[in-house]
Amino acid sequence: MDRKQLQYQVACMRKSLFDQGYLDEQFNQLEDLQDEANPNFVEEVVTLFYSDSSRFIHNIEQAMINKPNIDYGKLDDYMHQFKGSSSSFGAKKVKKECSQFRECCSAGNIEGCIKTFRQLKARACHFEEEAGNILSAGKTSWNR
């Protein structure tokens, strides 16, 4: 596949994750600060973003085992920062998930967590793997 093919393979996948609603403006922001100097900054971010929702991931599950003591606190703080991350990186979708199970949090209501956490757990893993097709056919070819 030529250069061009792929730059309109890539631009077309990205597209999709806008139209799906799966990412907002704030990732059009980072993609700006990808320049010469940091040519590989957007693909960085992916795998910090990557990282970070594993571990929170990781941790909600874990503080969720403890039912019916559920630290109700705990997991707050967990989603804050999941949001947070999810927030500066434009994971609009994952953001939303996000704030209902803060607030099923808030409400004590265990069960309104777990099945928000369900689906937090799947766009997120949608958005990895769509988020992974675009580097993986255009390495760092995230520009518009």
Contents of the next structure:
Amino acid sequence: MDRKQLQYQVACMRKSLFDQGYLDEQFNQLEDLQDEANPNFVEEVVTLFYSDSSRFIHNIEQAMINKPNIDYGKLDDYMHQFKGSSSSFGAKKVKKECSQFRECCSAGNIEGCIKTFRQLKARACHFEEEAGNILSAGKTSWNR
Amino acid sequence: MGSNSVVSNRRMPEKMNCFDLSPNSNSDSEAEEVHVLAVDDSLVDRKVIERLLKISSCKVTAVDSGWRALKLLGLLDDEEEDKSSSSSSDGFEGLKVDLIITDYWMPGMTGYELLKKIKESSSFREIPVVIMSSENVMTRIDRCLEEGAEEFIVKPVKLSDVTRLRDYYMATREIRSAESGINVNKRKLQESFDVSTASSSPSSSSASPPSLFSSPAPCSPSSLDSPTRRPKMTSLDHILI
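Can you give me the structure for the form predicted in complex with its partner chain, which would complement the form predicted on its own we have just seen?
Once more the chain from above appears, this time first in line as the rest of the complex follows.
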């Protein structure tokens, strides 16, 4: 595949993430922060988002393992962090799932929490996969 | 363009007392960048705020916790009591910063707790502290402002927020630097000003504290980008009062 085709493919994949609602305008803001002096900024932020997400997901899973004795306050705190991180990143769908999870938390609805959490994990994984494809497809820094 | 709610502490100008020898105001600071200490446990947020600050020509030190921030400032030493009672930071190796911007919710020590510790320190309480939060909770905002936070910014933080903060703190730092040069004379003037009525204006200089901070001078917070300073009340799902 020549460079132009590759660029086109990468552009389509990127657009798809916006169209599917995985990314919002906040992510555009991050793209705007990338320049020639910092050509890898977006890629670095994406990588950090993976790290943040993994940490939060792990913490939440650990906090939900003992079903009868769930500390909803702690769960809410973890999800608050995840929501903040996803908000700064522009991960729209993930952020929405975080909000829904917190609603279930405040209602003490563990089944709702579990269901929402599963969706959240799926969305985070899907995004990770697609963003990873974009980054590796281009083998260059993230470009618009 | 989305704007974040930015609520300013209207009492802030009163704290910018030209008679205080702020550890960060010195005659060399005018030419220096604004040094910001950014505190956030999120990797993404730290990266983003760091980039925003650097683009705005600020020097940045970014840490992941309130404890680390206090340690850098030199507020976690055993001699904390002695140091905090000294009038200047000379003599110990704490980081010198012009502004602290911290996330509200962090594990261990919250941004609010960090704010309190800074405001309890005689060496650092004059440093402006800005709180960031992903949620627009009025009680939280009020609590922070009452504790002495200068601003409360709802995340995601935008470049316009940062450049506005930088411009404001550059302006106020220049004022403090200019005024510290005539500190002794100003003290005498202030004493006579306090004794007499307010109408006996000591000088026509715009550096006179009452006129500077009570009037909407160019550097006053109220005149800077006022639309973004109103609390954003549109996203009701974010209000958890």
